[in-house]
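Next up: just one chain, as structure tokens, the form predicted alone.
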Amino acid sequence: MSRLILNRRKFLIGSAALTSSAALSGCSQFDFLGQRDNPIRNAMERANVLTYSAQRALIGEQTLAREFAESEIRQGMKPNGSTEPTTPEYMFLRQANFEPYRLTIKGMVDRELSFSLAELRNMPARTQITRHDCVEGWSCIAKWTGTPLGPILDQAGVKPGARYCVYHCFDNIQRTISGDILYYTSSDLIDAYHPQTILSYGLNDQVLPVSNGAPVRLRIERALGYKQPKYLHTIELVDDLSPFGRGQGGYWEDNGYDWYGGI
């Protein structure tokens, strides 16, 4: 299994490098990820599907990620990516100590719901000490506390046709002349309902810091770090990922990363 993880990391990092090389080679290559018939993109998509199918078959849907002892927490959780969103909505919430914050569940559900941070903290909680694995190659063991996502989805009543959860964030990951591009990613319902998938509001027995995703960060513990969205505000149940971004299921996925991101 360790060889599978290592080979997967090499593939992802190699894919990102390949994307960068293609972008530098000329304008005609810059948008290859948006070209359905591009051979580079097609090869990457075939590898993604194979990895997804193989890991589901080998690992099983409900197998837990490894959990660690508190003595194995050797450092604070490394902040990565965006660490301080500057969207007006987020800045307002931060100045108000996140008291007006609401997490919304919408889309293909029987009833749209929203929860304050206080309501999430008053729900049954799960604490887990797990290892965060970044596609860049570093790892960090940390203690996360939060509300399991599955029971919240059950409250909303997921409709039979729903296949994915799309996770929308306050994180303005990229700024362009056309405006901010906000971070998003997605998962299938198997990962959404996994017992270790939590809406985390606590880190190492402290309130989740802004640099690590406050007020709420999703933890999908059997996935790489870019599948752990920070600054989460909406979970949308859908049957198709194509209407979002470039249609690949997430910000980094739109830029060439594997959609599944499993480890």
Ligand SMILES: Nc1nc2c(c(=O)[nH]1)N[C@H]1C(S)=C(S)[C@@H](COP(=O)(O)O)O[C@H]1N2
The other form holds:
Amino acid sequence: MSRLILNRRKFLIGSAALTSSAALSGCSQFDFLGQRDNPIRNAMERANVLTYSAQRALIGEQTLAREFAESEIRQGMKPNGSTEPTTPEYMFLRQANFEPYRLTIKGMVDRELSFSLAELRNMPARTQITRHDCVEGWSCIAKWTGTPLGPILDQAGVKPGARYCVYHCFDNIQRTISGDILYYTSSDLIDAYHPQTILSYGLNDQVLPVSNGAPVRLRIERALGYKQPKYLHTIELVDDLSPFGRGQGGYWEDNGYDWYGGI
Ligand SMILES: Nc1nc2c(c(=O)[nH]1)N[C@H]1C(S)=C(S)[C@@H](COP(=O)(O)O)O[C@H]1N2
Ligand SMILES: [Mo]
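Now the other one: the form predicted together with the ligand, given that the block above is the form predicted alone.
Let us now look at the entire complex, which starts with that chain.
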């Protein structure tokens, strides 16, 4: 963990230094942008691709969240937040036993892809026993089974400028006079490609129940509970989180929770 933080920090210092020296040079100085071989221009161009490729460079350095033994599973996974979505789309899928469900990968990808539940279940699976920590102050150890997200993103072909995955969910977490607010959250690509990040369809050796996010919920094991989107239907690759919700990268993030939400 500390190694990763160090790397993230170095990475941030590096890019901040670049930004500030470019800023110091002042707007009127930006004529050099038209010159092909200007070193500052080259550095700025590299800063743009720093998004996907710099994140990829850190991926090898990732630490794993702690995994537990079967004997440490002491209780069922406590359902929290939405536990029974009532949107028409979700109710339709639920009564059809999720047969027509599709998970879509879209946005800054070379090809938009979608997968049925059967297709996801036929992909290589990973099972992990981990601890879920909710900011409300409780935690549960549970066994999650699903398909790793990284290879699926590779199939879609993440475009070089992409920086985040936005996770769109079916449930109306809040109803307001201007309409339903649907749950969403987001992560960087480091967390998306983390080896323990799985599209989970199994919980404690059973089919994932509706109360815990059926048919598919994402696990990002080094993040807090609100970064574990249930009722997931679309993963959108983007370079900017501001167009979604109130612009903070998630439903709870829009309500003041930290975006990174790391443990
Ligand atoms: N779609 C969706 N995902 C969600 C939530 C939610 O309300 N809707 N709540 C979050 C919070 S705060 C927690 S603690 C966990 C709860 O997951 P669980 O019901 O499996 O315990 O889901 C997270 N993901
Ligand atoms: Mo939570």
